[in-house]
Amino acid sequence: MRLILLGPPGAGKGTQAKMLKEKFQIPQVSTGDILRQAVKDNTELGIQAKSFMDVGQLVPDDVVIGLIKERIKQADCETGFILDGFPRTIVQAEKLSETLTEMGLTIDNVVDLEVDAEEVINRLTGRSTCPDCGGMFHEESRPPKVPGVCDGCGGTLAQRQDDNKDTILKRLEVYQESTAPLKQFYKKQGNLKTVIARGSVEEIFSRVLEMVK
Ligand code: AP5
């Protein structure tokens, strides 16, 4: 199965992608995670990406398109993949279609997680993540057993650099401008499924499964 998860920042793309990955045993390909790892490793890509990510802007299309082209050609993507955070612009979506066509593949489902701005702000300001294993928590909806400590690996939880209110508002603006038009793009292609992303993580997961089965 090849699946795209669309939705604004904080819609729960990463949370649902991790559950889908377990269920279907296919990789989660998150451009945000790839870029954050590059920032952490202080690579050339990371240095270039950081200045955009810190202020809630998109990293230039050619950079992320190159990353994705390389990633989906790897052996673990042969049986499918979940794209989380890509595509984010019409140019990225067009390039993805071109690349998949060259590979003789198509996207099976595009699931749009719909959630309002108030909920997004609450989710992102309360989020903490584990820089070691990628574990994700929320102070209300998914608190760690021991405050500040990752349940999975015992790492020290941190808040993402871009999860402050001003940057979240900028990310939402960028989403409306550049990413929301993708809904129309995929609707025209006939594979857009909309899921109301309010409710518990498990409730949303069963709605997503209903859409992709
Ligand atoms: P990226 O990492 O993709 O961030 P994002 O799209 O802003 O999404 P988030 O990771 O913030 O949220 P999410 O939807 O995954 O929600 P999550 O499951 O974590 O991108 C970051 C930056 O990288 C971009 O701003 C850009 O600069 C750059 N970038 C990345 N991709 C790019 C691309 N293709 N092109 C150009 N630039 C790119 O959940 C959020 C919180 O809510 C968590 O705490 C979670 O526990 C909680 N939660 C989840 N579900 C629920 C629920 N149902 N109820 C209550 N709480 C919930």
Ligand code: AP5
Contents of the next structure:
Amino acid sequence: MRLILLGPPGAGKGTQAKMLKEKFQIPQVSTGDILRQAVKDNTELGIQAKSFMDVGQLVPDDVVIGLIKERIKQADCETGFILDGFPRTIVQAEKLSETLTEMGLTIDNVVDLEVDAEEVINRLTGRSTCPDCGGMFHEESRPPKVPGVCDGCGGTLAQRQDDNKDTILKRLEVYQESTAPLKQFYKKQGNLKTVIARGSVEEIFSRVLEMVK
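Could you output the structure for the form predicted alone, given that the previous block was the form predicted together with this ligand?
Here we give the lone chain, stripped of any partners or molecules.
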């Protein structure tokens, strides 16, 4: 099973990806994680990526695609993978499709998590994450057992600097301009599935499962 998760900031892509990973025992492929690991391992593509990251520039699409290709060639991706946070633009989606076709692979389902702006603001302003294991919590819908402490690893929870209303609204604008058009791209390919991302994490996950079975 090969999946792509789409949705605006705060839609719950990371949370749903982790649950899908556990359910189907396939890896969650995050571009951020891949970039950090490639830089740490000092691979050829990692060195290229670092040269852009060090001067505050976006890593070019070709480099990111190369890193994704390297990652999904690994043994644990043989039975499938979940792409989380990529693609973000039509150009990236086209390059990804070309790369997968060259590898003899296709995306089975593209799950679009739909949520309105008011819900996104409420989620993100109350969100805290664990920098150690990536665990996510919310002061209302998913509070940690001990305030400020990750349930999973005991790390100290923190709020992202960009999880404030003004920045969130700007991120939503960027999403609508750059990423939302992907829905039409994948609709034409016939693999887009829309999930209303309201309610509890478990309720949303149940809807996602219905779409990807």
